[in-house]
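Here we start with a single chain on its own, the form predicted on its own, put down as structure tokens.
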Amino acid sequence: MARILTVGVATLDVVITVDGFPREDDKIRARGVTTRRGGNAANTAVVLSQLGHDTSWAGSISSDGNGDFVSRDLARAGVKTGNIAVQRDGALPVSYILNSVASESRTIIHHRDLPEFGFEDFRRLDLRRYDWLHFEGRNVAETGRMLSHYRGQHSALPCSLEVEKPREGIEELFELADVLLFSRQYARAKGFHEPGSMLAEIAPRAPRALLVCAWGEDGAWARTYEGEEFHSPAYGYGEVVDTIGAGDVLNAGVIHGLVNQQSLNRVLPFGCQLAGVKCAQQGLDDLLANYHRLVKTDKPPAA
């Protein structure tokens, strides 16, 4: 079992399942509205906790009642909060989620006024505490500041960062990371059609980094620093009900075997099962039950 902090957002998913996408201006029906607790970094906790590890989440939430749910699934998930900054103004950020059955996708409409977790909130945490950080790629300029703190303070402590929009500046910020966990989103944006040349060409800006590059449906990519390639298949495990979160957790996986020193000849293709069963079930709930069962195996990575 390791001690691991994630560092990012949380926030209210509005899940609306519908049978396909609207046009502008259609009325349709929905086949089911559900209300849960999102964001990349408490995701990515929760799955950690299901997996044995110590886990704690920082960042901000609102004085409300949403904050309160927040804080109180997380609990519920085995996630420590006691890092968390609670702020008196501003609303926890909403997702408004269209879960599509027929395209398998979902499309996001994402609102906030809530201020980040900061600098000032990070430097107030005490990092001996922890086997491993993880940071979500946002707030760049403050997450450039923590990350650059944390090298000068703990530089033996492992870190990983994940990169999922193409935000400006965040490229500044690969040099700091020693596991870098990109989106296929973030690699198109970038004009790259398949993540191999990606990893390629940012190698050279992250010389001490493990690079990782999800891709959907074709699995996951990874370069280690010496130039070695590892690649995984997607795995299925039945319909595809929700992927919302699947990428938070291959993140989970990949942190959950690194940490347990395992190969990446191990580490990819469990990350990829267990995003697969994710894509099999409504939210993370019982979600390493369900690798069991559908992945018929009792014997994950040890944590």
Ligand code: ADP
Contents of the next structure:
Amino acid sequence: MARILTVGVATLDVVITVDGFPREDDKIRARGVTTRRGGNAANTAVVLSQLGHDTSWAGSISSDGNGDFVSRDLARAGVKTGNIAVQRDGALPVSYILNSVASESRTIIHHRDLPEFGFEDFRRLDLRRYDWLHFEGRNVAETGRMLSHYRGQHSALPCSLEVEKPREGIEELFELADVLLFSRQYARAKGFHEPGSMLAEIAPRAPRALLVCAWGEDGAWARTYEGEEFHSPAYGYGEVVDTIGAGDVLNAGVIHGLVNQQSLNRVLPFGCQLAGVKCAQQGLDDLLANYHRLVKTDKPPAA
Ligand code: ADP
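Show the form predicted together with adenosine-5'-diphosphate (ADP), please, because up to now only the form predicted on its own has appeared in this conversation.
After this comes the whole thing, all chains and molecules, with the earlier chain placed first.
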């Protein structure tokens, strides 16, 4: 069991499941509507907690009912919430997500109006209490200050950085992390049609880092700083009902394996299996129980 801190965003996700994506100006019926907590770093924390780690989430929430909903949901999932910055002004970020069953896609309209969890909040944390830090790669200037500060004070503490979207200057953070977790969205935005060539091109910018890239139904790729490459296929477990947060689950699986010093030959398939199980269920509740039920081959490495 490791003590893991994730830093990033928590949101309220309003998930509208539809048979197929509507045309503009259409009026269609939803299959179902659910409201749940989301946010990449918060999702990753919830899964790490299920995997048996002593997990904390640090980020901003609003002081209204939506903020309470998020902190109660995280606590229910076993995630420690003592590092949360409660903001007096602003509202919790909301993601309106159109989840199309026909195309297995999720289209997201995000609204945010909440002061960020910034460097001054981060500086108050006692980082000696953790064995692993995980950052969401957003708010580049503040995240850069956090990473530099922590590198200066606790250089031996391993850290992963999620790079989901192209953001100005984010490449400057690459050399500060031990593990970079890229998305297909980032790769495509940078003009790559497959992950291997992107990871090879990024390698010189992050000479100490393990590079990982998720690629939806094609699985995930990794490249060590020595240039060794790994690939795992995606794993399907029946109908794909909800891919929201699949990347966050993969990231949790990868962090779990690395914390336990597993080889990438095990880490990557485990992350993809866990993400595949997630795609076959709504939300994140009972993910590990469903993993044990659906994946008969191997139990996850002990936390
Ligand atoms: P994100 O959720 O960030 O868009 P991806 O779509 O790349 O991330 O998915 C992350 C991981 O989830 C993939 O590496 C894969 O293992 C798994 N996954 C995604 N889509 C599917 C699918 N349709 N079937 C099975 N596994 C999937």
